[in-house]
Amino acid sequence: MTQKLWGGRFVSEPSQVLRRLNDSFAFDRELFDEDVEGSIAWARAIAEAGVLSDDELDAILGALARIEPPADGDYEDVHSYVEAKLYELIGAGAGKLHTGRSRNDQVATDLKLWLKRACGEAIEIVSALATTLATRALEEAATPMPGYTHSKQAEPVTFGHWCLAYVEMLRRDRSRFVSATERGDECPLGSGALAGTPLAIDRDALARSLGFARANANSLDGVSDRDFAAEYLFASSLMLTHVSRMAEDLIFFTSDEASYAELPDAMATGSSRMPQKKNPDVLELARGYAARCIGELTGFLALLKGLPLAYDKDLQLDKEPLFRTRRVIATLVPALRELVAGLSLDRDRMRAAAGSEALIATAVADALAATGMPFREAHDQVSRNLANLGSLVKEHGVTLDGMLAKKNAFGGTAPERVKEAANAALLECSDRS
């Protein structure tokens, strides 16, 4: 059995029933690059502090840089299995590397390291979507089609002007990656287990030197705090609820119903028993990933409610959501920024719909006030009217494109509004990517 981190004052080993309740190793090993770099942080801390001599530090340093990262194996954790490689390679030597460190602070700073880089990896995905959204609102600015409010035919939109909605969606939850970043970047390494580090660190430099803003300021709090984790969940959890809007729009507007696109091939399933099937997979495990996600951001923010301070067991059990939620957000999204790009529009029969006489009655109503008739009085005399809606649109000389091109207000669906937004959302991308 590998030696374990603990244990001194047991007799008897671990029940094998314990260790496969009590291990981690199966997945906190996703870790790895993250513990290698704080504990070569933390050996260059505590050289400074007198802990190592030279020829320690250079010995600890060169085998940590040796480790190979994890497949399978008897650990623990990610922790007591670079441990146990370290003493593998430079003996008795490897266990000063925990002087002064718990695996308390160990791995919260490990965690954060990692959710730094997953929040980094988001905005980038986020960003790319967007970009491809604004792009298509660029080239479809004009294209009219249908809008809708309780998914009834309301009023003309053109097809950009719905691509930029989800757009300025996607921008808000960039800046929610954004922000998390910002208020999770202090290292806990340097708090102990729970009461801080007995050894003259600059806790500070240490920060620094693993990219943190700073240090955090309660050990108590470092070694507990899981909040950068539940907020990388919650924006996680609301982008993918965005998208999975999105996803239910575009699987009506390729329903056979509407028939406004069609998915690309490369995006497609068919049927086993029905072979004119073109079945929107990707966007119906858009909606049932994000349905996932939020479920394991109210088992995440449940399983901390109740714990004292400072650091519990029940907390090994943070990372396996964080951890699919990463890999749903790097296989997903840009499954669907592909789709997008590759969408193919039906654009007459988009303008057919959306120059639907029922669309353009607000439009009427809104000539008769133009008139001087109060609109209250204008709404009533056209929705008393419908059946002669068509002499009403001709006396009035209204127009599909000429509806669209008086929204043309800021946030409106003019397309020379749409034209604009679209470049500026496409401008913003570029000057973060």
Contents of the next structure:
Amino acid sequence: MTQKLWGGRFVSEPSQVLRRLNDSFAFDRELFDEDVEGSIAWARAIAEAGVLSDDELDAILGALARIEPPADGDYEDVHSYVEAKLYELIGAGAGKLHTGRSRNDQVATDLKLWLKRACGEAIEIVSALATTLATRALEEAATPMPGYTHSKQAEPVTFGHWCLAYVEMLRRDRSRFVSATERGDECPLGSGALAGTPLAIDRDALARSLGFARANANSLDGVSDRDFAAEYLFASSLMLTHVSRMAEDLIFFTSDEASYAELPDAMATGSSRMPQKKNPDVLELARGYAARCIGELTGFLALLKGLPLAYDKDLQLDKEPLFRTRRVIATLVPALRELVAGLSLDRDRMRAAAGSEALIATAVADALAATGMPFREAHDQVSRNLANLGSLVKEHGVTLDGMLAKKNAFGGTAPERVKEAANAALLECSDRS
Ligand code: ARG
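Got the form predicted on its own; any chance of the form predicted in complex with arginine (ARG) too?
And the full complex, kicking off with our chain again.
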């Protein structure tokens, strides 16, 4: 028989329809490792508080270590699964583990342990993409291409500079996962159902034994706070938003019209109908998954916003968006990393496009301004003489490479600057690993 965690006051069994609606085992078994970990720490803490004898503690710890990760089964949730297995292994003694604990502080703790891991994983994955982009930036520090504003050719930049713009976004993303983890580093275990635990537990010591910095300070907040989860979804949404913008750029760079770059075969897909096609499905999926993650975040906030204190069952629905998001990050971002690493550039075509007269018009105006003419006037002169741009370019000795080299103040696209910035980014990446 599967052990139920409640039911004493009920005369009849829960209906199958209720079970289908209410059970969460089908998805929350992803928290199995964290649930066992939390239970081990709780067993030690209540033994310390005099609830378990040494033998009882040993029996519980020995059994928790032997529980197999869940396959399918008829359980309400992962907590019922762990407890049922504990009963199978040691009998009635299993029933002491839940003393002074509630599934409310238990699941909040499980989730925070899981979130710390998910953030750690995101940090690794994001750093790997940043490293690949910085490596490419170093290689292509002097490779010109047109830069765009309003999707119109604006001024030349280098491909390396473009790569480093995304490195900057990813650096901020990384720090968002780090600071979310710092704020989330408080352990809810010992909050009980809502009011705290009646046992004499050293909650800070318990928190530290689970790797948290400290215990959370209010039990009502402890069982209902899902800020860490919301911050994880926001950090993920913004990171995927960045990645989606990068994908959008690359879809254009690899388009038949721009043709600055070609996708590696291993990261492109074909058409069942049109033999010539080499499609950027990976990049399109990046845009699509970013959209979905933003939906997970808004859905999550909507779930929280009407909840009275403390625990409400709505909170059971907090998990799937988190699980899905972690899987998306783990699948999508490494694929993009491979795509960026394998992208082949048509440097001649990029240089030709970047060096067209129209793109260096701004430098002609700059050259006129350097003779002492107010820039507004210089701008006006060039824009009235666009038909003669060629001769103006010659007259003022403006060249593509000269123009790039001049953007040499901090943060600019001069190859020298890009090299320096790429090296700094690579150093930062290797310092962290
Ligand atoms: N499966 C539940 C959840 O995910 C566990 C907590 C249940 N607590 C309760 N009071 N029914 O939120």
